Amino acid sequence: MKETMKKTPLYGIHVASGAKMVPFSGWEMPLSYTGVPDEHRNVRRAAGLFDVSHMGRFELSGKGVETFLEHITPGPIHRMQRRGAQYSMLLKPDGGIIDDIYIYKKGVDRFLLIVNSSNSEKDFQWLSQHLPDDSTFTLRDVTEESALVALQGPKSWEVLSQILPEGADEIPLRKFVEAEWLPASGAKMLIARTGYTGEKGYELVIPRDVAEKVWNALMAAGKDLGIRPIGLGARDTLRLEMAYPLYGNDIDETTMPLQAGLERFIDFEKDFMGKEALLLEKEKGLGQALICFELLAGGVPRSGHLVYSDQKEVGKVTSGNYSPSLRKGIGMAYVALPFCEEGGELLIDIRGKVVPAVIVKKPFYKKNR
């Protein structure tokens, strides 16, 4: 029998707009509307507009909730003010990531937490298994009551300023707000700086029966600057520039956070979920990282891609793909310690083709944001 696929409260309008839709993680979503290149440097020189409601939404409160995301995350809860914003991962006894999430302070014991699509109903599951017993702490899954977009791009301030009430101040990054759109609907949206794309940009959280409206109001806001309806796919060529992980590909459940480069975000003064054994690895050895290469020549690489230092193979690709920004293929790759040197060389097996690569620094693209 057929999948019956999932559609954002924003399906019609892709159609009508000519998206290319493709299947993902259960839902209908636009890969591309003009072509990923073409909808990649349009975010880069002026603004897109992303439909990323099939992320799972989830609202967390009650009576020492904090205290129990202190326990089931590793970041700094402690230190979140109200109306901030915290990228953080739930772990596994063993240190695995379940995945890697965005948490938003709403109030003393109120917290919205945004889940990767292909994770949500495990991490809803997860949660409620680790609720503590004599709780009354509440967890609903809001996702199919509001639909997520995500303006992003050195335009973006421009855009949103002129949908939201005259005089409204720009949100500083990792902050959120609530507030009505400018016509007067009476639906307050949540509006985050936050982002999956390097550029500056917001992420708002509208209730569903006022999605298209406020979609359609960013895009005729954004008319004479230059704003386009962006894909999956130039949202994924967008966050490899950055070095952004993708669950499923650069982390998943069999993945250390260490491994990924992803320590900045953990507190190993506090006590969390698997912290023993990120402590234990730490003792260790990692034994491998992920690094960043760019190609040395033609071709482009993927998921999978053996990486190799002379004849000796030394790791595996997890995420590359064509940079539109720097134009040359670009990738992730887990590989042995001993071969991780910024600078070094190495050998991507692209389809039975040898191509040279060089170990750079993150991020692939830079520029001052």
The other form holds:
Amino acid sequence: MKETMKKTPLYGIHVASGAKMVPFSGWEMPLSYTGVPDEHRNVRRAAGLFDVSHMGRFELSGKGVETFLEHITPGPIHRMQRRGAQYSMLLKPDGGIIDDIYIYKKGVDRFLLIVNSSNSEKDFQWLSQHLPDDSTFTLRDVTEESALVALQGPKSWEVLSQILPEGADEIPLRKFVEAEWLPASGAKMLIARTGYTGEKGYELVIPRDVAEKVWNALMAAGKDLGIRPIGLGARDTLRLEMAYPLYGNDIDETTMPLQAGLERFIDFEKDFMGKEALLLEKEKGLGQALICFELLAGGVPRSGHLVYSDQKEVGKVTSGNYSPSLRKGIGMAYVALPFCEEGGELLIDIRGKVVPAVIVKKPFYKKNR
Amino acid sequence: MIPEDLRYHKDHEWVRANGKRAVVGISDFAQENLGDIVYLEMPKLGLVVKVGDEITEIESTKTTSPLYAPVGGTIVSINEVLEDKPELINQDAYHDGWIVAIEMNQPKELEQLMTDEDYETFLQKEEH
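Could the form predicted together with its partner chain be given as well, to go with the form predicted alone?
Full assembly next; the chain just shown is listed first.
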């Protein structure tokens, strides 16, 4: 099996630094380097560097691409400016979520899509199948041409600015720049102010052949600021503390965007794939909602645990873990609507032990400032 | 390194016996497989267990794993430090990461457990 696993351009660095490597949707990825809670707190406190090169990257360009994206995704593509980024989804006609994605607008009718690794092939097929018959534009999977690195944490700009030309301007939230990195003469990097941790941070698309150089330069630049490499384990606990949904856990083809609390990414003023189903859902009532809860006693909730209100089963946990920042068990669950009120108490069945929990506002983790 | 002075249960608990008192923890192999341990609820003092009973559950960032009693008896001591620093199990599984002490009602049960050499062989088989 191992021989068929894909390796990112930074694989050698991970192995050399003693990372615990695990298979993850066909890739051999670092789970952790020194320990998940440690790495987690390091990102909240200082800065961390993540290799997320396994995530799928597609380039879409040619006349009519913007119109196509407007139809195939529910967000307001027309409001995107050049060098802007937008969180969005691919929806089925019945409203089920094929994937959650990030869209980057490089120019008129030129876009980059970043998708979940586990859905990459499915997404590519879905997009290919729905290209207009008369389209002349190109859809290309460019995943293996680059590395995708996330630099996250309160010190991330201090780190990043050291490898940018002197006097480089801060990148505004959900915007990106395409910068040439000097030692890589000619090799352009895309640097976006986006992330999946809730901290200030950046995601860098780096040409494959200079990926190691850039990684090492960032690690060196951040050495005195406390930068550390961070694995997928901490990436998961960081995103959970922010209540960011994880595809496959909290959202999938059977869950609806409105139930998942993703309404703010949907533009009902325009037409898009799945719109009718979403309107119908709105009209009928959502039935259930994805809520956040904190345990009121010891224990760690996990995906699949049932949720009760008194004796009545009212929902199911979709993500759960121990929060390194809050130092308690936290989770997200789909819960029947009358039981979704903030402050309401629920019971989580943790393998036969019933633990009380309270519904809280998202995110779990709020910065002290 | 698997310490020589301990006895091992097939579920990867270790026992350090002194008279009737048995200190219990999990092996390095077990903590390595569990990943980062983030929480465990301590059993109540005075809890009576027999071999194979679940004493508590160990929660890591990856999964949940039961801690089974490698010997029978009464729980007479718990490692309270773990309530704040469960990562001690990862850092020092055989010493600071001990979990409970059991006053054995049948110290003969120790003979059913593996020696360090048996355990090493056992692990080699497990890995295949």
